[in-house]
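Next comes just one chain, in structure tokens: the form predicted on its own.
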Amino acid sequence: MDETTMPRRLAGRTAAVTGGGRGIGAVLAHRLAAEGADVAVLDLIDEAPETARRIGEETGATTCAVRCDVTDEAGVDAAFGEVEETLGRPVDVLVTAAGIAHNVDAHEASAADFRRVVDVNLTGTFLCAARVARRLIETDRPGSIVTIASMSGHIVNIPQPQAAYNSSKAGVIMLTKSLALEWIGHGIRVNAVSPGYIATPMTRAVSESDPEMYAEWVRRTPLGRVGTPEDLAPLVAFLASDEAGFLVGSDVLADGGYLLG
């Protein structure tokens, strides 16, 4: 589907995507903009302003880039305040795509290693979601939050050792359900997407450095390939839109059938 025929399900919305500077987050931000939302790209990486500029140029949406460390509560508050000032409205669509992985045997990992993964993936999701919900409740506005969890929140996928990542993503799934129940009375829907293996710079690096591991990922995926960020984008846009109005606290697996094996 080209952008001239894209549905405009998010027209009039203000969306923010954490981790939106590149990879999955950038593709999701582009899709939200193509469906009519004004979009803020929140990230720490230097590419974020160029990503926001390109998205605006290609979709015609109003965009901005804001530096945001999702683990810093004060920084999160300031970043979302800057988004509202720049785009002119409170954020009413949030996608929490910021995340990291650190593959190390658990008996060799430090507490700092473990905490860093949990802080970004789980605590960061909480801080951003809570900041957006607080402002929506203050202004009596509905909204939609889509968290990016992982099939790793459901299984211990192998062969890589990633106890911290698996634990953090399981936490994102339960956090999503908890927040969904707390906030639905305010008109704020919270849902999760749990991707399988997705082609990103990180997975491409694995395919080059450890082709046997990459081949095992593909072998275990019944669809016969890893996914792409573009596979996820329509689903995230749907969950963000009113068309998903009866989905509350859902966790949608997008894993090419991996968990069926």
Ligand SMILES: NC(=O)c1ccc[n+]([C@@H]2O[C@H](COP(=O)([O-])OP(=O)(O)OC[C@H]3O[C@@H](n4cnc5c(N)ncnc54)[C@H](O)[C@@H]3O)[C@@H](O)[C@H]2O)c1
Second form
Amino acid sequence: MDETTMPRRLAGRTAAVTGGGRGIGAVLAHRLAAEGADVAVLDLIDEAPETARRIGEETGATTCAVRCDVTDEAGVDAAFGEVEETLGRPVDVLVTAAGIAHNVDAHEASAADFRRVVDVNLTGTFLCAARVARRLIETDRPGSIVTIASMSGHIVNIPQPQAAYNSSKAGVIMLTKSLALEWIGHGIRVNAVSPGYIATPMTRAVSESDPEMYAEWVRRTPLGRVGTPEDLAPLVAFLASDEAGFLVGSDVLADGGYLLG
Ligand SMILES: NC(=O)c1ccc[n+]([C@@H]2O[C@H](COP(=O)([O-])OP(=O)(O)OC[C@H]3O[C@@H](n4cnc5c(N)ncnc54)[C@H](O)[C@@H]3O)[C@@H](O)[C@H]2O)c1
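The form predicted on its own done, now the form predicted together with the ligand:
Complete assembly follows, chain above in first position.
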């Protein structure tokens, strides 16, 4: 879709995307900007400023990048403060795409291995969502939060061993529902998207190092291919917008039919 036919459902909004420096988050940030939002890219990778700059150039939106480790409570607080100062308004659209995966046999995994995945994927989602909601409630504004969970919050992936990842994503789905119920009285909608396999740097590492595992992912996806971040972007923009006004605590699967099999 070119910029002339793109709906502008997010005009006047201030959006932040965690993990927005690359992969799914970067494409979602681009879509929110193309739909009219000012967009902050929150990430800890060095390419985040360049991602934000490129999105601004391609969409004409105001963008910024703020370095943020989503597991660091004080850092999250400071990062969202910086976003508000830079973009001039509190964040009222949040997409939490920061996440990590770690494949390790559960009986060989250390507590640190397990905690790190839960810390980034689940606690990080909580910290960012709570920071945004606190400010919205304080300033009496509505908002929309979209968490990026995973089909791995519903099923155990095959063949990779990733108990911590699957558990963290199941946690994100229940966190989403819990926050949705708590905050809907304040006009803040919280919904989740649960993607199937998506081609990004996270999964490219597997396609390059273990083509057989990658082929198994494709074989198990009824649609016959993995998804792209662009497959998710219109859905996330919709959930972020007022058009999704009746969706509260939903978890939308976008998995090419994987869970049907
Ligand atoms: N790729 C898939 O197949 C797939 C499927 C389902 C869900 N997801 C989820 O989608 C989200 C994005 O994944 P992706 O495939 O684009 O991965 P990716 O590795 O390409 O991008 C993840 C981004 O998160 C950032 N990040 C990691 N830890 C962070 C931290 N502590 N603080 C801030 N940023 C941090 C990384 O720097 C990176 O830019 C993740 O939550 C992932 O679990 C991915």
